[in-house]
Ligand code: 1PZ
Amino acid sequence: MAEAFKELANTINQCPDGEEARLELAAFSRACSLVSPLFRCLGIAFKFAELDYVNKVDDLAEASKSILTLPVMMDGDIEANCVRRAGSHTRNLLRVKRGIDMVKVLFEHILSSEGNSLKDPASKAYAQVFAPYHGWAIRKAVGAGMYALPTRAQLLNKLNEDETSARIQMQNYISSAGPVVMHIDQLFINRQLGIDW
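Structure for the listed sequence, which is one chain, in the form predicted together with the named molecule:
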């Protein structure tokens, strides 16, 4: 996952100043699909989040069969006047972007916190990234699910990482996912689509 996002970040960084990078939809959706194993380590409580996330990533992967890049996909939705329609590629992109941002913010909180609990880092990350866009019922359900998270030691064990290797991989992911998230925000802002919906 860290490596796949590193490649996306490289593509963005190599783009000349003043030009809009053209991330390939296939590479982007493949990188996003690599987040899935993390869900499996989080337990049954996050099944619903996983289903929703995987559906949206699958939609982008399917779209990549006929659309080469993210900007082309968004401009197509603008043309068809369906940017905010439920299930549109662009709307799914905005949700998936929040998913990769959520993982980034979660890792940041894990790295800066002591102790064996995931509840605090996960609750903080959710509050920052998703809660403003979720209704009361979903926020309550997520809050309840937080009590069923594994401990940090259990998570590392399931991911087959020790403390040192996990820190390095989390740091690598944070460094690469940051520019990718910012780039996607910029695609929305450049087209005056807004990112707060």
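Switching from the form predicted together with the named molecule: structure of the form predicted on its own?
Shown below: the chain alone.
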């Protein structure tokens, strides 16, 4: 997962200043699909995120069969006047970007926290990334589900990582997912689409 995002970040970083990176939709959706198992490992608290995320990544993967890059995909939705419509590729991209960001923020909180509980890191990450876009009922369900999170040790075991390797992989993901999230935000901002919807 970290390696796939590192490749995306390298593509973005190699783009000359002032030029928009031509991030390939196929490579992006492939990298995003590697995040899905992590949501699954987090259990019921993130079941909604897993289902929503997987569906939207699948849509982007399907779109990549006929659309080469993220900018071309977004420009097509703008021309078709369907950017904010449920199911549009651009709307799905925004939701997938939040999933990538959620995992990044979760890893940041895990790395900066002590103990075996994931409740505090997961609660903080959810509050920061997803909660502003969710209604009361979803926020309440997620809050209740936080008590069913695996422990840190259980999560690492499910991911076949030990403490040392997990720390390295999380840090690698954080440093490569950050530029990808910022790049996607910039794609939306450059097209005056906003990112808070």
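Only residues modelled in both forms are compared. Predicted, not measured: the structure shown is a model, and the values here were computed from it. Residue numbers count along the first chain shown, from 1. We call the rigid core whatever largest set of C-alpha positions still superposes within 1.5 Å between the two forms.
S.K.: Using the rigid core for the fit, write out the stretches of 3 or more consecutive residues with CA shifts of 2 Å or more between the two forms, ordered by sequence.
M.R.: Core-superposed, just one run shifting 2 Å or more comes out: 43 to 49.
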